[in-house]
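Below you'll find only one chain, the form predicted alone, shown as structure tokens.
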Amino acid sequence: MNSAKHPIQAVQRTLDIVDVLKEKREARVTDIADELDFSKGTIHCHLATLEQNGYVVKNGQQYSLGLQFIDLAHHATDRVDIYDITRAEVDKLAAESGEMALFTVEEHGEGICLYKAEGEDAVQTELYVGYRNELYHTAVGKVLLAFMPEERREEIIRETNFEQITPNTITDPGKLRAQLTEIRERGIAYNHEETIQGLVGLGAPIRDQDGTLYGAVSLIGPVSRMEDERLTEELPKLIRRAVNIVEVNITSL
């Protein structure tokens, strides 16, 4: 994520707040002065603001985050043209594998999910909606990157602080390169175990006739279930249909 020329500090100390509330879930002004080195008159001017706002809720002595915050997702959500018709494919994708589905769009060189649907057998995990990961290890990351232009694709990989996740995360951005190739060659991309051990994922892109990218649909499952003809031909073909459907519909957008 860029950082700001010219950061309004009173601006980031809130945005601060906010981000310890989510961690904490609630939190009381010591707490929150504490874990910020601000003072208490400081962060309960913050508070108080952001109570007046809806933004936060008072229970006691603990503040926790508003309902507000919805409001904000519903909107910039809203914002994604494909979001209704690409969240109708997800759940029938995870209706159809018994698997984990999601949509994901890449914001600030990170992916986005969007929305996640649970099929009957799907794994539980911490993803949600609204969680951001870095892109170059995870299925649906990997495509987004594969099929986004280059000059942006190549803006992510130098930023990037690869990481060793896991024995099989792809550290080197030479074969990352090497991977994204292939990736645009098969149209689908593969984590395997490349995030979490035990877990393999698979992801296809969503575009235009233009090859203009809209973001991406994947599936999340066990090792065990996520192997032979099952990986590599059966949910391949669920995905690829349910993206067909979407990328049919951008065109009367």
The other form holds:
There are 2 protein chains.
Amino acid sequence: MNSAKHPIQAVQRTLDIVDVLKEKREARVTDIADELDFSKGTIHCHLATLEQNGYVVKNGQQYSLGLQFIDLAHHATDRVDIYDITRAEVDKLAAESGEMALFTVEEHGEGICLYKAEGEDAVQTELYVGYRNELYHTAVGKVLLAFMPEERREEIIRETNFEQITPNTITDPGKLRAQLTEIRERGIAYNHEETIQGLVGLGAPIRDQDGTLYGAVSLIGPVSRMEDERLTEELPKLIRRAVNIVEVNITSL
Amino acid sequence: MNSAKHPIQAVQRTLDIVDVLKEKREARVTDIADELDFSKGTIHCHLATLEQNGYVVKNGQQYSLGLQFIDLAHHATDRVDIYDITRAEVDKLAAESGEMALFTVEEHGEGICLYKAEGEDAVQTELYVGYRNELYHTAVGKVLLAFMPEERREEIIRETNFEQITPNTITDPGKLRAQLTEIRERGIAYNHEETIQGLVGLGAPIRDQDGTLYGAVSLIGPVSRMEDERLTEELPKLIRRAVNIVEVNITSL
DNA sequence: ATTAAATGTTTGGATGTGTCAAACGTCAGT
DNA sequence: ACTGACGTTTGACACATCCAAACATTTAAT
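Starting from the form predicted alone above, please write out the structure of the form predicted in complex with another copy of the chain.
What follows is the entire complex, opening with the chain shown before.
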């Protein structure tokens, strides 16, 4: 992520304010001014500008994010051509497996969940559509890393700040690269309690005939149900079938 | 919508750029510079700032909206307490009626679609989650107007720019007010081909015991299926049931 | 190949604008 | 009525934004 030479400070400030509103859900002028260490007057002007454009809502003294962002989100998703097809397949996948199924895409070196479907027995996680996570410790993340162009992969790995989230989290770039090679051979990536203890995930890439990566589909479930042949045979088969259907449809776009 | 006394121009410019990207889906620096009548250098700096923050993505020369807006959209929706409950009921409503069911909320004098469920025979419209429309010519819109505080209603009507979208569109504030009174009595609003020829809609408000308005639920279908007792009895009954369930759950928040 | 034409990017300098501190207005609680 | 806390407005100064032009880079054409 090459940083801008001449970032526009006023805009940066506004984006920081939006970020605070995202974290806090609601905030007053003074709250934000304290948090970001700016004068009340400045924050006020920024919020007023945002409000005028519908990006912020004011309830009494409390400001919060406006629903207009949903509109922007829709238009952003519009760029993902396979969204509709994949969505349908992820629904099926969730129904067939009973687990939670996800569709994730890479952007700016992060994995962004674009769709989530819950099967009958799906685990409850704080994962939501729009959720962003680091690539190195999830199944989809490792899939995306494995199948993206090498230079980009190395760039992302170089900029990754490895954290030992659980005992199983991979924190060594070398080990990660080795596992990515395996994943390229097998076509399936696993997450063995590397993100959350007790949770296992597996994912596969969506690619066209040229090998261009479009995203990844995954299943997440409790370790108790994710073992033996179900984990190594049954569920991978379901995912591969779902992914194949999407891939067939890519050409017709 | 009281305009800001001292809007921050640089921020306004960035928001205008975002708007162009929303409309065009993809655009180059020059495209945007021409469209907004700014120098290329200026647009470049703004885009660089946005990209650095993940709000914009660059593919070669083409810029487009980043998926990070989905994250913001999620947090904005978070503010709508009844979202989850209503969503479930709208799903049922669509299944029962076979038509398209919607959940809409008012913000900044506009109706914003927060959830959409398609029944078996649902009409296909360009309506999407996040879609914003004027209140005066839709069923949900009229519901929201009818049940909001009077001063706010008058403020919105005063600022409304009435357009004759179809022959049936109400363009007279007086007539609109009269119909809103009816709607308050009946508890159901109709849209008789006022937005799109051939499409009929009906909606009801979601309110708590104090009468505070939370949003509206509606059904949309082709005029051929939306007539006689189905329109005046059957469908209103379904909607009322859905709305009631949500309303009961409001108190437990 | 070589040139030409668009484009993205960077630069420096003049203008105009964002920022702050302080004053003002408003509201809630005592 | 008074106090405190907050949002809003004001005015003036510092400096950030913007433009035009030069530069770099890519694409198209000859």
